[in-house]
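In the block that follows, a single chain appears as structure tokens, in the form predicted on its own.
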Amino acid sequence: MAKEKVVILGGGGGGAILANLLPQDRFEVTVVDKSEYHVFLPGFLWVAFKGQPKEKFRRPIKSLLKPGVNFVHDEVVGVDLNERTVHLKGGGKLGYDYVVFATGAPLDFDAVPGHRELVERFGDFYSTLENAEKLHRTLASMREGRFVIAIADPIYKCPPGPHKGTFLSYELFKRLGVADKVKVVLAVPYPHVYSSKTIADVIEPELEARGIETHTFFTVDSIDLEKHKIYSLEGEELDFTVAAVVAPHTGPQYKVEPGNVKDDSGYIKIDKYTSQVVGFDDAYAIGDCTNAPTSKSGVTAHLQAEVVAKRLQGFDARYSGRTNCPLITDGKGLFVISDYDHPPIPVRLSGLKRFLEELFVATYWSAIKYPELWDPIFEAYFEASAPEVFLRYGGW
């Protein structure tokens, strides 16, 4: 019997998993990327705030593929559904029997005026290991004045990241001897200092012991560089030194046909429990570019790819919107938890979680080559912190 083609678009923490997943004796597999790299995206806070080198959070995307999946090296231009095709832009072209989108969600840079011109001056900790580095370089020889973070848009990439970088921020300067001369400072664009008021209480308290500067229901507008301030919809301004602001996301930017699977901002539109592309049966997307209505973070793709991968096989899998994303401070951590059914429940800071975030760094790699061999564990801590189960026991 013939195998069945699958094409990934996207070599990514989702696209890979999902490529390393299926059975080669059933699919042909074949990843497509515009890059040759795959990067650990949560590293970028790890080489912005603590120097860490680039190299530990890049390995080429084929080293991290099984054995017999095919990688194709090119940018996708665009998808037809109903022909079945993938675009390259090398001028190649992809048949398929299924097709999965995991091409993640891009940053607008030239959305919010100044924002480019402020990343090429001071680098950032959202969009690429070398501006991670550069950001690093210049928060190491900040010794007085502020510095800033803040968001342009509520849909963003990992939620508790701006907050690690707030925390992980003060302990460089502390680590500097300069943290009390430096003020850092915190904006969000909701009514509390975390979108979720369960969060946003328990980690309140950590950044005012701190003396970290919070303003609440800012969303950035506007930079202006030369007189350092940034200015919010909402009609408030912020003083900066150096500031590093969380851009715009969107959807996939290649042309897909029938135009009407993408929403109004480009995200694929899916079923939120199957991960299948509206109005198809062939097709489904994953991770950051899709509309599902959960986090945008690295255990949704996760967990989308394993469901996509039992659903190929003709299981009836289904995704329950889980989250599980890290928030650390300097010393300990939280996982916020979620799903469809249930908000962010109450949890506590401690030593055990941050020891966790730092062993999830630790086993990165091997769970995106070997996700057969990690998939008994990451179930039995799924089921065990599922979210009826905290509630039930008041909380973790």
The other form holds:
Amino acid sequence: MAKEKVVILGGGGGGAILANLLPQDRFEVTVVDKSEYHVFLPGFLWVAFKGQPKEKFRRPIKSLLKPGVNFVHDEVVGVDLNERTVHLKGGGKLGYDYVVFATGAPLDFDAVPGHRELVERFGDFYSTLENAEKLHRTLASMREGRFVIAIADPIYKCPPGPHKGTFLSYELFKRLGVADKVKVVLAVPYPHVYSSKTIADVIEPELEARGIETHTFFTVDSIDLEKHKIYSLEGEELDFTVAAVVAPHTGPQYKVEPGNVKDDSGYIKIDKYTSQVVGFDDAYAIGDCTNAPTSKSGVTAHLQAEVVAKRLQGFDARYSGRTNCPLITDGKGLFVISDYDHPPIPVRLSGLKRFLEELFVATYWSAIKYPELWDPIFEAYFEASAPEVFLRYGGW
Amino acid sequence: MGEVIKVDAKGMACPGPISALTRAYRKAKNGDIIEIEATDPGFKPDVQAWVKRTGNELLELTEEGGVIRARIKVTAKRA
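Instead of the form predicted on its own shown above, give the structure for the form predicted together with the partner chain, please.
Full assembly next; the chain just shown is listed first.
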């Protein structure tokens, strides 16, 4: 029997894990990415706030794929689902039996006036390792003033990311001996300091205890770098000395035929359980590029990759919507655990969870390349920590 | 006359509805009316707090058969 051709668009967490999970005696797998490198996005925090070297969080995609998986270093410019063809910038075309969208959610720095200039000046911790490095240099040279972290759209990847940045920057300023002179400020678009009130209730006292200033219902509308002000859609303004703003995200920028598989924001419309692109049984989408009503996070991409790998092999796997977003403070951590049927469950901060998060980071590259080794462990963890288990037997 | 912007946030869990309202508000102009429907019970206090904070006008807030419906006149957007 001829092997079935699977073309995976994107060599990030979701794409690479899926490529490595598909049995090669049955599938001919090709990964396409415009970058030669896979970047571990949470690493931005470690670079920006801990000054760790950026090389630690970047690996050639080719080195993360199993031997036998093809890698095409080219940019996708179009996907025609009716013709089963992927068009590449270099002029090439790829035919497929199955296509999987895993190209993530690019950031739009033109949506908020003044944003490009802000990032140019200070760097940030959401876009690139270089910008994270720049932000570290900026913060390390701060002696006084206000460091503001704000968000330009309520839907962004890694929901606890800005909060982690807040706690870690406080830790950095403390280490530099300027915590009493630099005020850390966190502004969020939500009614509470975290999108889920349950989690907001856990971290609010922690923010307060550190003297961190918080603002709710603050969605960045524009930035004036000269006046050092951020204006919100809700009509308020914040002064800053240095600021990092999370940019609005977009769906894939390349053309997809038919156009109606993208939603109003440009995300690929999928069945939230099977990851199948609506209207097509030979197309899937995983991770940040989809419209699934769950957090845009690496865990989502990973679990959806497993579901798609199983479905391509004929099993009826479904994604529960499970999230496991780590939220770390200086010294402690928690995981925001939810699924399609349960909003985030009450959890508490602990040192063990902070350690677990460090463990996840340390094992990341191995988990990408050898999912068959790590998935049984993750599976046991996800089963033991499922929202319904916690709600019945108590959380941790 | 402004436009009427309809937002269906039914079935979305918190903070989905308020996020959908924020996104609609970004596109709205003064004089527009945002009509939003949600089923999340948290939406009622949230939308009241939002209106108070932003200074827009809440024309109507009803709850019927589990559906919370808010009509908001956009008046407070910065020119």
